[in-house]
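Only one chain is given next, in structure tokens, and it is the form predicted on its own.
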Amino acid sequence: MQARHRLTFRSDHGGDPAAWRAFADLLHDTFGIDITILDALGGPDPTLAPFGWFDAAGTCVASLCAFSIPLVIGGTFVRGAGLQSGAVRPQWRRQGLFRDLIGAALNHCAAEGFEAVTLLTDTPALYTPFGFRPLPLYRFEGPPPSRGATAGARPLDLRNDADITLLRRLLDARRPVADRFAPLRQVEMFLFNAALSPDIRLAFMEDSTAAIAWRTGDGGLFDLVDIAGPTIPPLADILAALDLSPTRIVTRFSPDHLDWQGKAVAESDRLTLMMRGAEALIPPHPFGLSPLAEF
């Protein structure tokens, strides 16, 4: 049965800290994801644009929203947004909410002028009907490079307000890390993100000006998660100045700026990356995403 007339349609609450509180609810809820950890990153992502479905009790039922996300793709830049957060409560589904949502957050990004759609789900069917296109995913896997630099890094601690700003001040300025396909700043996920994997450490490169997100594994294993910062070092002064020698290298994006080369895997394991956009907007394969760059 249709039940939309008890609900009241809304695109403003982001501004609203009791209806913002009910969209973190619903997120915490279907996702197990708390949102709010973002204010103490810095607050959320300002071009963030929701959307959602209340009741009269001010519970958010249903909720998509759309964010600014500039790319570089084949080396161009690119005007892009992205969705995330879609989500609707189990007694509101199958009555057309969250097709509404999707056709209020596509057309805000016609409206905006948004050259490229972009989103991350486990149902990529959901979304076809509506012009999104699966792109798979590499990383990058090869033996490690000689020994560079010996210059040092110190660690950045998500709980210290001076490495927060200045991991927001990085981004602010990030070169991005590939050519393929790569976003420009993302400063609010990347935090985010960073705070929910506590196996990713995070290092700054005083002498490279950037900061450095990588984790370790069984065998040797070194794998390179993400770079911040208006340079991107080789890999090899990455390791000296981790003081790390590893047998074996893994990079969740294309290796084009590390003077190292790594034969593509595919991640058939991950959420899966979709794109609505001109034919000629799709990025040249084989790339990679950043966990960090998640969305």
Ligand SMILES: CC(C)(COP(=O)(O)OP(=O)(O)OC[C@H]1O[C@@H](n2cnc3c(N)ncnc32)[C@H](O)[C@@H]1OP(=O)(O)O)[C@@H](O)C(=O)NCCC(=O)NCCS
The other form holds:
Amino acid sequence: MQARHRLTFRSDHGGDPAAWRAFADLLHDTFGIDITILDALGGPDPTLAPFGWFDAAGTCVASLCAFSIPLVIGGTFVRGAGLQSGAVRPQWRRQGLFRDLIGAALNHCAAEGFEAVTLLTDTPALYTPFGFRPLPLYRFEGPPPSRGATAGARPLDLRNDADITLLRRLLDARRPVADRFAPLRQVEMFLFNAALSPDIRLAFMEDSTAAIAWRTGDGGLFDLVDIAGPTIPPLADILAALDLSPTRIVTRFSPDHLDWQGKAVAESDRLTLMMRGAEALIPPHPFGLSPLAEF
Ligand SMILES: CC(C)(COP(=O)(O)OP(=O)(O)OC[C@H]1O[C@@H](n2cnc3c(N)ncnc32)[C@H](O)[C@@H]1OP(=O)(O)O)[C@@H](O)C(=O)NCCC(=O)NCCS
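Mind sharing the form predicted in complex with the ligand? What's above is the form predicted on its own.
Following is the full complex, with the preceding chain placed first.
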């Protein structure tokens, strides 16, 4: 175990390339993810507030970030924040570094006036002492609607700068994909998750100005992951635009705007969504969360 009094607490490393690199290294070493791919997708979230502990050599040994994630909960706009990138290097664990970072992040959220703070985790026990409560996620399953009619869709490719620009524009102007629970603005994580998920396909429905994210699965499954744009086309039109005739449908968000109903099924294999905020802000169940909105 190393002595924590030799460490420096920082919250300015978003603007310091060497310290940002050290932060990226911590995430790579802890989770095996490379956040520098965000550079090719338009850069990190401008609302990101990073908190971290650094040693004398400039190594980032502990981190946690807060960011703005405006939400729609039960049809109402909520000033939401998210916490992500919680990591402590093994030799620095169990000394209270993470506890201090959560304190700093929650103080920041309070000072900024965020009404709800959310996170996704595989260790909910870590966060319940800080007032976070788990919220079960659901997917929605059912038979396909009868096929609609529409003008088709073209594939979007994240290696193409023009397609990235189009997606950013659609995400900036998006209608929340569901009323019960959905992020309103979350451009960077959508692009980052899409870049890391080769099984998720993206297409642009020009006539309804909407990007569709989906994947297919065994047994004629159409798995609707997300929709980004100012309008939400009905599911029947989406299937027609993609020229697909599936035998069963799954949506990863409550299908409030799809002109289609599905049965809610608990998603027990996902990370746990947790929220800290007033009781009145707990979303009406059942609701889902697009895998492209995970953070
Ligand atoms: C989880 C992690 C961030 C904790 O960092 P840490 O600096 O060792 O944590 P702290 O010493 O500040 O401990 C804070 C509290 O959390 C508890 N805690 C620590 N690790 C925990 C775990 N894995 N599960 C449950 N509780 C845990 C501690 O007991 C402590 O509570 P206490 O003060 O009541 O004893 C660190 O172990 C880590 O980086 N793990 C791998 C990455 C990870 O899982 N990140 C979280 C993803 S959401």
